[in-house]
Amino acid sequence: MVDFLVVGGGIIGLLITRKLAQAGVSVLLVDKQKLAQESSWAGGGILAPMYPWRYPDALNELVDWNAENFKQLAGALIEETGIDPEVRLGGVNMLDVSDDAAAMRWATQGVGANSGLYRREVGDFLGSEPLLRGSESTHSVLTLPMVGNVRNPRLLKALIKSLRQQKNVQILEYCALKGFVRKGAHVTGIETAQGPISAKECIVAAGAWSGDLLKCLEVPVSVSPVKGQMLLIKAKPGLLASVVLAQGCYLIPRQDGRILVGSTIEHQGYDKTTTHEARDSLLNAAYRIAPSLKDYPVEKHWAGLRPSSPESIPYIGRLEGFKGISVCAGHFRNGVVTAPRSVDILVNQLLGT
């Protein structure tokens, strides 16, 4: 019997194994595929959430507005594994903002005081993003400098050498959770396919489908899926310094260069196809931004499942009415930037640190 089993190989799942590990106990991390495959591989890894004034201050609170401290953690992945998740600290630009004054005073107070967030000066934000020359008119920018993105099919690559690397962790992929062994309100383990696994914790933090998970407990977790379709452009390196949101959309840069334009937001329950009519959208829109970009080629294409929640505040914590079992889900969007202090929260809690 281990002492900690996490369902879900994400990047909630995979950084609550690597603290629990860190912390000396015996870890069973549990897939239903391959690691790292659904919302956590198919984002864009912005570094803060999109807009966020418009977000409770319970979800902000999980945010660390420094990048620095991402860096950090990349920083000892790389020593670990050799694996760059590749933090680029180039801020957040937002245009032509509807809401700015509503902004401005979040910026003044409460949690918004540690964002950083202020009014740029047009002519300045154009001097350093020539890519956007030539675009519809800029009339007001909205800068988070302290906020950075990172790479997140790198970030998971890293995660999962550095778990495989530790003897207290154990993987089991391609293992789907079919329900709970229990003795009345104590969860003891999970029932798969290959059998049940016995574990003295379950923690449960399998994104879009830990709603559907819990159902069988009879909990309302109201988790649930939320599709967004993403493109891939194959620019060249030094086009684009800083992440930029307008028009309904944002571009990423990547260090190599390429682009990440997104993203759609669709209720289509588990369905992930990409479609036609998402793609022309947020090309055309990336488009108005930076005209130029249609000199480059759209080189990937696909579409992930968000773990949505009530007001996009996700459950953390032991389950109510149970013992031996535990949530860490619903991160909605935000599910990167919020991960590293959600998973404090938790595991501390865990621990009785």
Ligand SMILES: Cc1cc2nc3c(=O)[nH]c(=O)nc-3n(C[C@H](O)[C@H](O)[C@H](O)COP(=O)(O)OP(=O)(O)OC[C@H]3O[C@@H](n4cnc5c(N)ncnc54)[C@H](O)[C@@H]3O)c2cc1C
The other form holds:
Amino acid sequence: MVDFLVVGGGIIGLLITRKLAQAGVSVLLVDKQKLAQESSWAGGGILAPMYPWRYPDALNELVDWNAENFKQLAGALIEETGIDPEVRLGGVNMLDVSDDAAAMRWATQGVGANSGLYRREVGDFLGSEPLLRGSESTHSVLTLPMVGNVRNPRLLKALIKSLRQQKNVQILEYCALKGFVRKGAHVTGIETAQGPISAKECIVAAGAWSGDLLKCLEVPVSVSPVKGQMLLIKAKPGLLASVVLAQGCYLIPRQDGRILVGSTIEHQGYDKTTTHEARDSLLNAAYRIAPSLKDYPVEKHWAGLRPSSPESIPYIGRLEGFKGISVCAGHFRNGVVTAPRSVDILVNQLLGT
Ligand SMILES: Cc1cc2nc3c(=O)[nH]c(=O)nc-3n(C[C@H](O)[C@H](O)[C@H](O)COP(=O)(O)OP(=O)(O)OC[C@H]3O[C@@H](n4cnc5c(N)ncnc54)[C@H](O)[C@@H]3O)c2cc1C
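Since the structure above is the form predicted alone, I would like to see how the form predicted together with this ligand looks, so please show that one next.
What follows is the whole complex; the chain from before opens it.
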């Protein structure tokens, strides 16, 4: 019997598996499909919450404002796998913010005191980001200087490759959790289409599906899907240095010059279809921020399902009233940036460290 069974191979489940495996215990990671095909793949990989002062402290406490854990993780993964997750710390610039005073209060007195958030001189910003000349949104700029973004599909690829090299990790794809094996309040494994699997401890890290999967235990885990559509523009290297947020839209630079444009917020259950309306509205917003993006083609359009939760605060830890089952889910729009600290909290609890 394995020590830990992790359900869900997104960023959360992969990092939980990695951390447990590093502690020397045996881990079985199961996913209903190929690993890392859902929200973690679809997201933008910004390493800060957008407009962080609008979130509760509990969420911001999961953020690392100088992206130290991402730098370390990327370095380790490059060494282990040769795959570079492309952590870029070019800063996050928020243009024409309406609640600037609240932002500065948060930056001086709140959880954001070590974020380095500051009001940037517009001319200085445009000097460093000439792509935004002619933008409708450059009356004011707030900058988070020490964060940036990670290329999440590469991060996931590197994590999977690294896990496949571990002797104490097993991976089972196309194995969906259908229910739990229980002795009263003691969860001793999961039910799957291929039969039951036993484990000393089960961890549900199934992103937007987690709320539905846990319903049969009648625990109050309120996690549900919120669709987000994204576009990828095939721009050229050197056009954009930092992540830029404005007009309800964001632009994220990739190392090869591509620029991601995100994202919609749609409450449509588990539907992941893309729409012309979303494409047009994202493109219009992007062109208002950076008019010359019109010169470059849209290469891809996709949608992902964010795992939403009340106030965007994830559920992390053992399920109250039960033995043998934990959850780490509900990271909504911030599941990449908050993944390392969320996983530390969970694994420390599980291993008693
Ligand atoms: C458009 C968009 C943009 C985003 N941008 C950012 C950003 O810039 N920065 C940021 O930090 N976050 C961002 N996010 C949010 C972030 O992507 C998520 O919070 C995070 O990926 C959640 O990770 P997860 O592992 O919990 O879920 P997921 O990545 O969705 O993984 C869940 C896994 O569980 C599996 N699963 C589901 N049901 C079962 C079952 N029954 N049995 C077995 N396996 C199952 C799925 O197949 C999947 O592999 C964005 C999300 C979207 C959609």
